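The chain below stands alone and is given in C-alpha cells; this is the form predicted alone.
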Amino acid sequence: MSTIRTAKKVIYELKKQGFDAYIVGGAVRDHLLKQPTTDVDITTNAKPHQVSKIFKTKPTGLKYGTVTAMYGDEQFEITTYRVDGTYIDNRHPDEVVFVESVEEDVKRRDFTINGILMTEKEEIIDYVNGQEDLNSKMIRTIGDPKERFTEDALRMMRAFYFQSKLGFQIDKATRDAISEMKENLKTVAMERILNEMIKLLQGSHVRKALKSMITTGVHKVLPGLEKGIVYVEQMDEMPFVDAFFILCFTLNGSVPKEWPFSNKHRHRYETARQLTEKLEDFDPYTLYTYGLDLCLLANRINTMLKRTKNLKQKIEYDYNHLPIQSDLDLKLRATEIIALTNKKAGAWVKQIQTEMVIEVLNQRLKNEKSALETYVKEHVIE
C-alpha cells in the first residue's frame, strides 16, 4: 500500500539530493479520475544505487532499473528513466538503457492514460496526450500499437483489464492491432494471462471487456474460454470469478491443463464441472460427498446455463437435514468396529463405514450405536 501524499515526500527527498522525480502510471490516472489509488510508482533520473543511498530499498527489479523503497510503513517502486532494448520473448527486453530524459521514458510505456506524469506539487506533465484520452474515455497505446504489442504481448490483455476497470472504449487502431497480433499471447506465461483475466473479471465493466475480446478474436486463443466468453457476454448479470471459470469449463467439457490454477482451484473447478452433469439429482449421498458449497455452485452454473431452475433453498434444506454430514458423525468408531469383529484393521473397515453411511443417508439404518453394531455383525464376514 502506498499513497500519493507520501510519494510527494519521497520525491522531495530525491530532489534534495539533486535528482528529478515524478509520480507516473496508474496512480496519476486514478488520481485524475478521482478514484482510489493503492500503489504509487515513481520515476527518476537517479540510478538504483543512488536511490539506495537515500532510502532503505529492496532490489525488486535491478535488471530493469527498479528498486522498492521503504518510507515509513509505505513502499514505492522507484524506476530509473530508461528505454528498452530488443524484446526477445514478446514480454521482456533483453536489456535496458538508462536515459536522462523523462519524456523518452514515458514514450516506451504502454497506454497514454498510464503515461501521465505528476510532480510533488500535483502539476501534470503530459507528453502523450493521456489527459485527452482520459477525458474522451479512450484506451490507446503510446505510439504504434503493433510496436507496443510486439514488445509486450501481455499489453493486449491489459487493454481489456483497463476497459473492465474504467469502462473506456479501446481505440480502433489499438483494437485492430490486437486482432492482428492476438496469437502472440500464446508466447506469454499463462500465470500472467490468468492474473490479468482475474483482475478483468473483478472490474465494473466486465461485459464491455468480454465483448472486445470477442470482437478482436482474443477469446479464441484463451484455452477453454471461447464458448464461455460468448455465453457470458450475453448474460444479464456477470458471474464472479469462480462461477465464470466453471461455466466456461462446463461448456468446454474440461479444465484445460494450460491454466496454472492451484491444485485446490483446479479440483474445485473440475469437481463443480462434473457436478453440473447431475442437474437436479442432488441426492443425499451427492450432498454428503461433495458438500454444500460445490453443490450450490454447480446448481448456480446450471441455472446460468438455463438447464434447470434455481434450487438453492432446496439444496440448503436437504443438506442441513442430512442425518449425517461426515463419517465422523457415525455413532460407531472404527476402533469399536474392529473390537466388535475381532478382525485386524484393514480396508474392510472403511468399506463397512461407507456402507453404513449410505444406509443412514437413505434412512434405511438409524445412526444409533446399537443399530450400527447389529449392522456390522450381520455384514462383516469373519
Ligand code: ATP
Second form
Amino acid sequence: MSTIRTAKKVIYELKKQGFDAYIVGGAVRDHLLKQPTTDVDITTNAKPHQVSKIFKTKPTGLKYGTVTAMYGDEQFEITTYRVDGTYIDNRHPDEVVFVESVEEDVKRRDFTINGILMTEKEEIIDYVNGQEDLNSKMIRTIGDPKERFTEDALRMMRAFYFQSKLGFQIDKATRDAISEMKENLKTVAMERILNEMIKLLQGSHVRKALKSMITTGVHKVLPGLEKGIVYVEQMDEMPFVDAFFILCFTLNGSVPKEWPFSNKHRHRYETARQLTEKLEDFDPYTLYTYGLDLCLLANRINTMLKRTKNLKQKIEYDYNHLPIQSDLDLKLRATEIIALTNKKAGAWVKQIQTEMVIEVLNQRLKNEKSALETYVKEHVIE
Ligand code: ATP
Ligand code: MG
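Structure of the form predicted together with adenosine-5'-triphosphate (ATP), given the form predicted alone:
Below is the entire complex, every chain and molecule, led by the chain shown above.
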C-alpha cells in the first residue's frame, strides 16, 4: 500500500540528495481519473544502490532497476530510468540499460495513459499525449503498436486488462496490431498471461474487454477459453474468477495443462467441471463426497449455461439434512471397528467405513453406535 501524499515526501528526499524523481504509471493515471489507487510507482535517475542509501529498501527487482522502499508503513517501488535491451522470445527484457533522461524511460512504457509523470508539486509532465487519451478514454500504445507488441506480447493482454478496469476504447491501430500479432502471445510465459487475465476478470467492464478479445481473435489463442469467452460475453451478469474459469473449462471439456494454476485451484476447477456433468443429480452421496461448496459451484455453472434450473436451495437443504457430512461423523471409530473383530488393521477398515457411510446416507442404516457395531459384526468376514 502507498499513497500520493507520502510519495511526494519520498520524492522530496530523493531531490534533497540531488536526484530527479517523479510519480509514474497507474498512480498518476488513477489520480487524474479521480480513482483510488493502491500502489504508487516512482521513477528516478538515482541508481538502486543510491536509493538504498536514502531509504530502507528491499531488492525486489534489482535486475530491472527496481527496489522497494519503506517509508513509514508504506512501500514504494522505485525504479531507475531505464530502457529495455533486446528481447528474448517476446518475453523478458534481456538486459536493462539505465538512461539519463526520464523521457526515454517514459517511452519504454506500454500505454500513453500509463506514461504520464507527476512531480511532488502535482505538476503533470506528459511526453506521450497521455492526458489527451485519458480525456478521450483511449488505450493506445506509446509508439508503433506492432513494435511494442513485438518487444513484449503481454502488452496485448494488458490492453484488455486496462479496458476492463477503466472501460476505455482500444485505439484502432493498437487493436489492428493485436489482431495481427495475437499469435505472439503463445511465446509469453503463461504465468504472466494468467496474472493479467485474473486482473481483467475483476474489472468493472469485463464484458467490454471480452468483446474486444473476440473481435481481435485473442480468445482463440488462450488455451480452453474460446467457447467460454464467447458464451460469457453474452451473459447478463459477469461471473467471478472461479466461475468464469469453470464455465470455460466445462464448455472446453477439460482444464488445459498450459495454465499454471496452483494445485488447489486446478483440483477445484477440474472437480467442479466434472460435477457439472452430473446435472440434476446432486444425490446424498455426491453432496457428501464433494461437499457443499463445489456442488453449489457446479450448480451455478449449470444454471449459467441454462442446462438445469437453479437447484441452490435444494442442494443447501439436502446437504444440511445429510445424516453425516464427513466420515468423522460416523459414530464408530476405526479403532472401535478393529476392536470388534479379531483382524489386524488394513484396507478392509476403510472399505467397511465407506460401506457404512453409503448405508447411512441412504437411510438404510442408523448412525448409532449399536447399529454400526451390528453392521460390522454381520459384514466383516473374519
Ligand atoms: P494497475 O492499476 O494494475 O497497478 P499500472 O499501470 O500501475 O496498473 P503495473 O502493472 O503496476 O500497471 O505497472 C506499472 C507501470 O509499469 C505501468 O503503468 C507501465 O508504465 C509500466 N509497465 C508495466 N508493465 C509493462 C510492460 N509489460 N511493458 C511496458 N511497460 C509496462
Ligand atoms: Mg501498479
